[in-house]
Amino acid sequence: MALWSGRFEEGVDAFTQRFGASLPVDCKLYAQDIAGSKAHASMLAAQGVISAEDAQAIAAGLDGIQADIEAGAFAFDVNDEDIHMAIEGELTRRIGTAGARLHTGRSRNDQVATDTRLYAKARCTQLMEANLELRHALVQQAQAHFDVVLPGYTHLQHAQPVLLSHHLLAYAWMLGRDFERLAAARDAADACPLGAAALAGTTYPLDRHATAAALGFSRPIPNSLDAVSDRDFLLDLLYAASVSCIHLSRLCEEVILWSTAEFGFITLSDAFSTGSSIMPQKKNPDFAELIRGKSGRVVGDLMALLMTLKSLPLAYNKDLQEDKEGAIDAADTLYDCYRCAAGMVATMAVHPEAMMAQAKKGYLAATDVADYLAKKGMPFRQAHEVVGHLVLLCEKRGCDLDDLSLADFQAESSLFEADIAEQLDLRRIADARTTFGGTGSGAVREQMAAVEAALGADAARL
């Protein structure tokens, strides 16, 4: 029978039973949820609200209850509907009245509420430290291939050689700002609903401060409505784990181009990639894949929970029991996405020569053959125009700009010199991008130096 069974007459129906239990998914909460339970008993004995030889045989039931759900030995019920009523009638059959006054000065809705902050908190920390992994197999690669030179795309087009390492610097600066996002949400997790009960506090003499303090929350939640009936937090991290996805499918989309024969920049480890069941010389890319599809289903979990919570009243309604499902699947598949991804990245080899055969087309060269003529004090559309109809000479000549030559060059302007050769060097052409934030040697061990300062302040607030 169900611990709030007193008011009714009859029992619930067996599928209404099975519909309305949350249990399958908060049962993932039982740590959290024994940890809040052991606080709110240690606080109602410190406020002389139960005794205190009953705050120990709860302490002590709790212990017994939660090592037999990690041994294996715990039976989980769904009639018992969700993980609260589960353990804390397991308690009580356990250790007799004393459990049944744990639930004193509390409800399930300040409960389940303290349980997923604890979830949330204890995960973003456990994101941000996959999130590091990821950063620093990037930095790794873009040490290793510090000067490689490849072609940089605007709209899938060649456009100007870059640094391969400036390349993945742009990876791990976003993922900095995922990690950002990620303490934020770790931050908007950290506050105790607990003592709030069902919506308007109680009248039992808790102290709030104290069972926030001994769960490790910063502050208890001021508003007891908002307490149970707030889930920012969770979208806080939804939204976090949905744009670190979305980068993520970015980095795999290159990774999957860059592995192909028309690329060949990089080999995948064949610890991260697949066979055919029927081509035999096929080597696949499909974890790459399935982080990029992946990203699909961690963003369906942010709106799922946008929609659950749009237009609900003050304070808990029944719709929030949909809170928990999404955010445990988006927080895991990210989990997974960024140690698949850092795996994939640190054993990837990177191929420079090809990187190099491809810079060499697209003519890489046009702007800076613009700039040339328009540090000679032509005006740069009309440099531009200049360099547009070299171009087309290329085109039509089936060459490229450093095949031209200089009479070439002159036949389109005058002010082009002998010099004009070295303006095409594309490796010269990628360093002389020295401002800040360029694609230059400099610029960029500058920026190296920025990212690895960065790890090192975001480990340290781990």
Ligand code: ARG
The other form holds:
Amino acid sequence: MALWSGRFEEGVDAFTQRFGASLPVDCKLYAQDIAGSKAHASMLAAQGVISAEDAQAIAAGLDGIQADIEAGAFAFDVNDEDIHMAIEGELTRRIGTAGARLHTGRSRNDQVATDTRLYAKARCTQLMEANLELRHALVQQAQAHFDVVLPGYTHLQHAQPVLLSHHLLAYAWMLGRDFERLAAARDAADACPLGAAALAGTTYPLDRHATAAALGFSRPIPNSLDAVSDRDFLLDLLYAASVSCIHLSRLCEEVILWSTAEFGFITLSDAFSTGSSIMPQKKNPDFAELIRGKSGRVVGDLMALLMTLKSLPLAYNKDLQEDKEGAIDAADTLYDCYRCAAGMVATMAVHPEAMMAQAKKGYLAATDVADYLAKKGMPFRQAHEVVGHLVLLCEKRGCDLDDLSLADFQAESSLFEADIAEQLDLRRIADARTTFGGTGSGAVREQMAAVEAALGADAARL
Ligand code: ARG
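Right, and the form predicted together with the named molecule of this protein, after the form predicted on its own?
Okay, now the whole complex, with that chain kicking things off.
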């Protein structure tokens, strides 16, 4: 025996205890753990497995612990491995043998899966609420600046004029799909593993339908092995959060671009900007940048859990303890990003003149001039060529299409008549896109009504 073995072993034990513990993370699931234990105890009593008195003592003891935790009067012991041990240990210290009966027909394996599903459901609902708040902010700005015209882009080059309301509603639709993904993740979590015990079920006459219903789950999970090993619901949550973060990164990228001197389309409110410690003139879109940056960590959380689950054999393995930290982080991050983005969008100032000034550059009427010819019978390909020549002429002269004379137009095609002038009006050009889903004001008004109807319907799903 090495001289230092006693001391070394003690050191290693203390270290591995900390290495193996999940309490610093899963203490956030105390309310779910207590709810699960209360449902389990009352079902055990109803099934005659424990006495009604024991079940009452357990429920009262757990309520006391919850009250203490919420009052900040409960000191978690760092030597407890996880929230399940911490609460059960404290319960038994408080109420004695009744507490020691709680874990009958139950394992931490079904317990942790139950807690995590309850937690995931609650976080999905909270995220859906914050998602709605951001969509409301987008719709409000779209209404406030309904008719504002800005250049629409492809390849970040001026393409065709679009309404700002149309542009903002595109984000409302993206976020509407994110809401659906969050709702789907909540549905995936909405199945109860409790009663699967360690992996195979139990010999006690447990009523799994009763505990599932008592905890507000729509159903018990029909296979005990699957019940304790399935973490798909967290992948669903992480994927939904990742996609939404990517959408937010796109929105924020535009907010950042639009608030540059080069664009000058918007000014962020002071509450959503920062200054520089050295350059007194600066007003930086820090929070938009931060939201854009945080998409990286949320996608990382998704990747981490995918890799943790890869090749994992049935049933419970300690690897699964790694599931919660990333999921909690992703939910926290997305929640903050939604709230920050909602405030930023709601308070930004829009500069319609700057948008219009840019829309006047870059020959945004070109497609419509070609359409004008095509509608008069010229094949579109040929019309495209004619307008190409006109654009070239403008480039040489350093002017725009609406600076050309009728004679300039007619030199390229005799189909041009005096009414070409009104074809060059950007507002008219945007408005002429009357197809379903187009940027014409009538179509956008219809679209706005659909977005508002979706907001109302989604609010009822919280
Ligand atoms: N702390 C564990 C986790 O989060 C709880 C389940 C532990 N079960 C076990 N058999 N070690 O996954």
